[in-house]
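Shown next as structure tokens: one chain only, the form predicted alone.
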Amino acid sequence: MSISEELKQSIRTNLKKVMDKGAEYVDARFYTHDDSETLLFYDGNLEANDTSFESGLGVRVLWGGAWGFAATSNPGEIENCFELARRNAETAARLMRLPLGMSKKPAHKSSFTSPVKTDPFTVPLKEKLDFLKAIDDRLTADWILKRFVYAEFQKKYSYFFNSEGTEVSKHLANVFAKMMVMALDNEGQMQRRSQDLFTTGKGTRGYEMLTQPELFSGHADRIKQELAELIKADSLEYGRRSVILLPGQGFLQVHETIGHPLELDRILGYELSYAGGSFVNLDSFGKLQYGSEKLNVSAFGGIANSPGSFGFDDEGSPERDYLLIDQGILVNALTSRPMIHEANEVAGRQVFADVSGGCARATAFYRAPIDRMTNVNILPGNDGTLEDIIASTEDGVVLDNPVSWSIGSNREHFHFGCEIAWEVKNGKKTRILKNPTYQGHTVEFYNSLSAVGDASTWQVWQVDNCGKGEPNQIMQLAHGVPAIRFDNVITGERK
């Protein structure tokens, strides 16, 4: 559904407005389609069928050096909100120490899609619902404790305007989903096994993305058998061995470790009183040996079907593709317009190249936009197939999924527990492991990559619930992560 010109007249109208009354910038996001559908089977049951539907304007001023931000589902106060934004950003500029600010970008007309074959939303209810169930019969058996299969569909139809002249409409699409089963083990705990939609980074995000067995339905059958072995399995002793973090696992490694240290806004302290700083600060960039060399992390990464690929953040700027951490050496960040403008000031030279990282993202119409990460990817490195990995480890674990995770306040150290390990011995898998956990510092632990899978291994997990900001804020991105092998890392409990 488009946006009416009367309804962009309008907007513009007030962009400028606000313009003539002294504002330094102005943006505004309207959401004519923010909507999403939740399918849940709890132990055969159908647990939840809900749907929300969502539309607004949300503006955004710079006013004195201070933000100022207000929103409203109503179209009918498109001016009253514009007015409460600017009022915002005045009280605000008040009580500025260091005056905030952007560059001047040029003005670009653009739009983005996500590749869909077919809406979820136009599918029938009972096609989606008897899919889900027939996932749902194949996991079911007598030794299986719980077990559930569910689905979200989201899409969101955005339009972009700011007072340089920009504009830009996005039309996105979301899938996610998530099989699971648990069953008590030979000790009396819970144990489980699950699977998650993924994506090759290739393909559409439509409903035919679910229906692909290799990427969901498929794998039903693999996870209950290998529930079966866990539940007999012993646990895995504690002590130092190389871990093979397979993509479902390392995924999330990359996103706590990675992802979040580096997104601009943290690094400067805006997250210190929800979700933690980062260990990273203005003098790392270009000095610091995150990793091996072994390690080339991008942001973005072209790809074509992730929930992190938008074309455009929710400052008009494009997505870009570019580096991160270069052969271990950390080379940039994740930002915006406003972090980079605020971070060279700080550090009174120019840390960062005033070309934003496309990172400043909503989660919806009523929500500031805040430096969030897009698609974070480990890239695909030389050292083979899964397959080759194993046989060149003489002692390890193969790692798979999350159960537990905890991070440092500062991301500089993390534990982990998994679903699965697969012991490695003299190059070959031998038995199945349950209760797997490693951890580790952060730098030390990157340091210590020692084989990075090929582009035969590489596999995109989606995100779907990153939470940062005050007021929380969701958000939702992916990660292509290869098979990766890190050395001399404590693995198991201390008993």
Second form
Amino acid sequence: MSISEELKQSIRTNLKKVMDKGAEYVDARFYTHDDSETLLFYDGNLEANDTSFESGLGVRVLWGGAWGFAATSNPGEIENCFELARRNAETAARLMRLPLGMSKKPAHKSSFTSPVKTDPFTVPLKEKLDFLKAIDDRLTADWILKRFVYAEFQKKYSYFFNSEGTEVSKHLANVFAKMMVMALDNEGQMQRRSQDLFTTGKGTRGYEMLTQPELFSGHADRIKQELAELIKADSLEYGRRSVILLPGQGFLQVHETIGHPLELDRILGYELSYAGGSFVNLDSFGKLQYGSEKLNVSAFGGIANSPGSFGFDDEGSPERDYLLIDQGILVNALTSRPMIHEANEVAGRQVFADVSGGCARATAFYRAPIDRMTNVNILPGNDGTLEDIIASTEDGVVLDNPVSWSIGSNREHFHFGCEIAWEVKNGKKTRILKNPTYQGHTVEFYNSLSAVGDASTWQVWQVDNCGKGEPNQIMQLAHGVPAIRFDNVITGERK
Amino acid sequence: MIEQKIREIFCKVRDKAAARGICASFSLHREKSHLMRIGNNSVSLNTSENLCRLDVEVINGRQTGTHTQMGDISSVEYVEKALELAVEKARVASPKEYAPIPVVVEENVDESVQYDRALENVEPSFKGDGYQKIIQTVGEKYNFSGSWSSGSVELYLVSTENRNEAYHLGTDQDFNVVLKHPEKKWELINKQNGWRQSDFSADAAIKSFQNLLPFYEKVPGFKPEPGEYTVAFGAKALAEVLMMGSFTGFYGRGWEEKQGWTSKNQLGDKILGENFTLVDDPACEGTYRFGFDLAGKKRVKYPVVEKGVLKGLLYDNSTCARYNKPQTGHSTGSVSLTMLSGQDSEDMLAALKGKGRVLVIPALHYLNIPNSSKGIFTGSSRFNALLVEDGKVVSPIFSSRVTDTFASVFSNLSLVSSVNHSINLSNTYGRRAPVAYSVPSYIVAEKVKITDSADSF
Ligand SMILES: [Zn+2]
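Alright, leaving the form predicted alone aside, put up the form predicted together with the partner chain.
Full complex below, order starting with the chain above.
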């Protein structure tokens, strides 16, 4: 279903009305569809067989240098919604120090559609259930205490309008899936192995992505086998050693300690009361040695098959491909139009070029866009395959898949727990170890980056639940990460 | 207040479905939400949401399907369309190995004991003025941020199992303001919670900052080396640790499946210290009170841990069905719980006299559970953290990581405040669903593990 001409006209008329009253900028997003379907087999029982359909309007108004926002799920309330957003901005402007702004941009009319061969919502439910049940059957064994497999399909059809005359229609599609097996170890503790649906970055984002065995179902037997060894394994002992993060762990390391601290709204202090601040400040750009020379990080909105690729953000800015960290030096941030404007005002110089990073995104029509990660990637390096990296490691562990993550409020330090570790001694993978954890201080940690795997090790891992902002917003994105090794890292827990 | 027309629509669809032999439940969730966000001493966002959701669940023998539709409940046809989607899903669904328990509204409920019309319709300028007063009084030289969420929630539930109707109307708010020193980087917070507009006090926020500022302004930060410390957790830290501990130790699902830190215990086992008692009390004013759960079960006072002894686990509907357990009234996303107060002075510093060196950690940032079986939690200190010696504040504390077990912390409580505070633990992801824990204003735990610390706040 697309938006009716009548509705479009009503939105344009109301935009103009608010501008005529004195607004500096207005944008509106109408979602005809924000649909999701969740299917979950838990121990073979279909515990979730849910659909959710949402639609409605969100309006953002810049008035007197301050933002107001309003949303409604009632299509009969469009005019009121614009007026409420305007009044909210007017009230906000009474408590304002530095007027917020948006530098003017030329109008454009654009559209974006996620590449999809088969829309999951058109696949019969029975077929989807049979597919997941077949995976569940493969995960089943007497000794496995718990298991689950789930898939989530999302469809978002949105229509963006702003007072500059820009109009963008987007049809976005996402597919997420995860499977997990759990069993008790020899000490009665629950251990687990899991696999998420990941991508290579290439390909399409429809149902066909889920059914490619190498991206998901083909990993069922491996995680079972690894769990069988894990429940007999010793715990990782406390000590300093190298850690080699596989993309299944590296993606979250990048997410938490590069992605979040480089969100410009966070750097400017807009997340202080909730998610926290950032150890990065406006003077850090071009100067901070964030990591070793092997560290190259990009924000790339254009990865073909990723939830972090969406054509245009929720301010109508196109997605971009640019470096955040260049040979270890911090060079750019995750940006949106108002945050670039404010950062340059605050600094009294041009810290950022006046080109949005295309990072302004909202979780739903009823939330205002904020700076979000697109695809924040570590670029492949020159240290060969995973085997090559292991061969050049004296004393370390290979780590995969997060169990827990806890990060300092300015992202300056962190603590991660993983599902599994493989000990590495003198260039050889030896035994499996359980309960692996590691911790570190962000800048020191990335400066200990000593090996970056080549393109053969690079995978795109999806994130379906990045939380940020107030009111809270969940966002979908991804990280392309190769195998990466860090040296002299604190691992395990003190006795 | 729910319109009679909506009740009639729901009851009509319910009766028609029942006549067709369909087993279904229908619920309405309607919220009127407002949130003001502060950043850099200004309002950074002022947002209003009026949202209405319809949830339909259909049980077809051992097959189930649910559908959620957002939009106004305009007609019988609107609700029936959602019902048909759920009916079709349940028809195709893979059958479960166990019989699902249908929603049964046990008795007619019409409750609004925590509803304040003034808060539901609060003018955003009231919030703006509150922040303005705090910023102007405490000082523009600091960087202030914060958020203030308020709103109302209506829940209305009927099912084809009988003709009862359950209705809940309530208001809630969650206020916080964060003060950050622009150069020294330390952060102070004031948090307030309640269901009435009058529960907010700008003066209380101002006073809390004025009490703490002298220590933070004059004395450099203290960096605790990793080791064991006597730690006084404030109400916010305590409520968050308790929520995590409850998720991993006191929910029926996790216990039945041996996933949590209490999985080796049975009801009646002593698992924590004598001075630890946790109860679900739907009448506790310091929590958000719900008289029924989403399965229609009437909620009653329910002990979880009494003087350290495990007394009860919190079961949701599907866990009851799967493990053949009686319903306990906990078919809801999050439950508000109450930790009973102790005997010690409300004045924490007075209580800490003679305790030697104590780390006061009022709030923990980014809590997580590295090992659920062992009940290990980790998180770092952030706001208002102080080093106290013999009841005297010595200095603020740099960002420090606590990594310890629930069992260890709550078995080694040497002091428990005699006064409870209400801590709002709601999030604003998705639909409005207020949760608050009522907890002692502080507890003091011995031998708490500090595992890392930074050189900064
Ligand atoms: Zn995130």
